[in-house]
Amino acid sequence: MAKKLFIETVGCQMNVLDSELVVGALRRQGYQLAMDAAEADVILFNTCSVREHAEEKIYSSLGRLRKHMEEHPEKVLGVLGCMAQKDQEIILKRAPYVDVVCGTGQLGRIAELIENARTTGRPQLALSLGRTDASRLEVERSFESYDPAREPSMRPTAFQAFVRIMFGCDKFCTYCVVPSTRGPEQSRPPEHILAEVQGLARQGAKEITLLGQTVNSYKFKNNDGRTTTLAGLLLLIHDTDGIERIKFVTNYPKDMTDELLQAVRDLPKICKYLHVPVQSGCDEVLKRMKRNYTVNYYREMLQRCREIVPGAAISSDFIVGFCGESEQAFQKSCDLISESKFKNSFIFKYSARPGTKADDLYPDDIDEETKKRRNNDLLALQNANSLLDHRAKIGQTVDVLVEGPSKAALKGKAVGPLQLTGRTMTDHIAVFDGNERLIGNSVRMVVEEATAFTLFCRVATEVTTGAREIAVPASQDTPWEEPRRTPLPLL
């Protein structure tokens, strides 16, 4: 009988990709996916350490499994990823029935660790080394030991895929655990990335998203002495047959070069969408965060993005309640989000993380109620901008890659025809009524209504004979239409 695997993933897109690769490796060992932990022979949690809430969610899940694991000692329970790398001993202390603790750089060994735990009955720990030359070699090996083998069933859809182009981070923001949990910044060889993209295209992928902690920092020195940047990588993979869209996240403001922006502008398959976190609108807070730029620098970077890539959608991240953030400092974030007209922003309450510089240097002196209020205030400003951005698109025709039934349809809340959802080339979410045969295709849509979060569309049609209407699919050489609003919208 086939062994069964259950895996739960918390955190960023990098974690989603890691889980896909882990499942692919275990599939080759004969495992089948289980929908419920109780049915599985191996139960894995792929974890995140960016915020305390994500960690406590994992501990709660582990706690609920205590009795189950005691009753089924033959099963293997594992904790993977960032939390495993950072808190291995704490995990075993709080949940001594955990069998495998595997850090981010060791995921290629997961099958071996599971088997060792099963045969020895002892906990298995596999963690990356420190930020040394040895750890660099270790992570380089981990790239190719499990990256090429993919598991389509774990992807967002069968035609969308993530591709890691770099690993780790060297920015050392004071609030962030990623440099210690993901290791040093390293870029994959461009030819390896191209081969992976080509393989995904053969599997039916139409949209790929290039991933990196600071993806626009990608830089690989080739054997001939040339250096490939992200702009060069985009050019290399752009003409891959079958690939219709290419995205990349997440960007670091100081590495947003004109060369990269020109590539986004000139290469038609590149989505006109940039995610560039700012984190705060106050220079003093940015300095304590060690973001290494000022608010004016960020403003000038936004202006370059708009000038070089007309109509680009730009999103951002903000942290509220960071150590020492006064009301005046918070108001500067409000001012920045109001003026910048981001298409949307991801807003987070600061969470002190053990092992970060901020936790060592600064007291977490903003109370939870204040953090919550600031979060809601900033979100209200962003939602107002998002509504204006979306309403400006009413009447426009957009290309939408149809991803599948909408959330309302999946929950049975949509009435009438099948409600589908997808995204535009500027990453706007579109909802519309349509036939399921449209799923996986790029389709021309007319925007009829909008909220702060969604464009409500209808399929663009042309009349042929009689009253029969046929949906007009989007063409790759259809010119991309600029939004009509000024200033140009940002995501």
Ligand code: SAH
Given for the second form:
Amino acid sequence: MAKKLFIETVGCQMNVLDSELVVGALRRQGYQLAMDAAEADVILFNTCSVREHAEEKIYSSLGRLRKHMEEHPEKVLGVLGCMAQKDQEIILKRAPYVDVVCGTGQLGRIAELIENARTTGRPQLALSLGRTDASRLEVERSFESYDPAREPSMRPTAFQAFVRIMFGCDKFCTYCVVPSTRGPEQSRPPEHILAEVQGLARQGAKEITLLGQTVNSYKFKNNDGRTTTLAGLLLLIHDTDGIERIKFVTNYPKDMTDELLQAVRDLPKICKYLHVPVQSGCDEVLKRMKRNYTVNYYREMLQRCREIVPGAAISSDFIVGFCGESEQAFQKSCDLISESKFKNSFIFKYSARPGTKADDLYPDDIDEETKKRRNNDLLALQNANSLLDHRAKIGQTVDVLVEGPSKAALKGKAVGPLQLTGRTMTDHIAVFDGNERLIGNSVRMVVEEATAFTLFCRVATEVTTGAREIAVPASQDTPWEEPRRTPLPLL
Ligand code: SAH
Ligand code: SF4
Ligand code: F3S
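Show the same protein again, this time as the form predicted in complex with this ligand rather than the form predicted alone.
Every component of the complex follows; first up is the chain already shown.
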């Protein structure tokens, strides 16, 4: 009988992609996906360390499995990804029944590690990230020979796929664990990326999202001495048959070149959407965060984005309650968010991360209540702006890639005809009534109403009738810490 696999994923899109690749690799070994950990022979958690909350979620999931694992010693329990990379000892101490701890650089070996755990009965650790030149080469090879067997059911939808263009991060913002969980920044060869995009297009992908922690820092030195930048890469993959939309996340403010912005403007399949986190509106805080820019630099960069790419939607991230953030400093974030007209912002309460520079250097001196209040205040300002941004679209025609039933429809809360959802070319969430057959298609619509989170649209080519139902607003929280169970709902 086929062995069963259960995987739960927390974290960013990078992790969602890693889980897809891990499941793809294990499918090749004959595994089938299970919906429930209790039914599975192999139980995997793909983990995130970016905030304490994300880690605690995994420890409580592991805790809930203790009894089950003790009763079923033949089963294999694995912790993968960012926490595995950083905290192997703590994991084995808190959950000694874990069989496999596999970091982000070694996921290509997952099938072998599971097999070894099964045959030897001993915990298997695989953590090399490639910080020395020799092991770096080894890691590069393992990445590149990482046979990208894909598992479409793990994707957001059957026609949306992620493609990694870079590994790691070298920016070392003082609050952030990512450089230690993902290792040094490495760009993948453009021809490998192109081949992957072409392969995905053949499998039916219409929308590709290129992933990198600082995706606009992408740079690959080719054998002939030419350097390929993100702009060059976009040009290279743009005309791939079948691909209708290309996005890229996340951008680093210092690396937003005019060349890249011109490519976004000129290439029709590139979404006019830029996610460029600022983190704070106060120069002193930015300095302590080691973001390497000032608020004015960021303002000028925003202006440049909007001048070169007219109509571009820009979104951002903020951290509130970073070490030593005074009321005045926080007020500057409020001022920046008010003036910047972001499409949306993700706002996070600072979470001190052991091993980071900020944790070593500065006391985590803003109390939880204050962090919470600042989070809410900033969110309220952003929501007011999002509402204006959305309302300005009423009456406009937009192209929506239809993703599936809306949240309200999935929760059974929508009344009347089927309520669907999708995104515009500027990444705005659209909700509308329509036929299931529209799913996976790009459909022209007219915006009729708007809230801070949603554009309510009407399919331009079809006459729809029926009362408008009450939609559940999309959450402003990032989906990152929401565990994703496998398989994701397939449309
Ligand atoms: N590489 C991306 C995203 C990194 S993590 C970038 O540089 O923009 C995603 C977001 O989590 C960050 O933008 C930041 O806003 C937030 N974040 C990172 N570390 C954090 C911490 N220690 N506490 C709270 N939020 C954090
Ligand atoms: Fe973390 Fe900064 Fe790198 Fe983003 S750029 S992953 S916030 S260190
Ligand atoms: Fe992503 Fe979390 Fe790792 S945000 S890179 S999964 S620490």
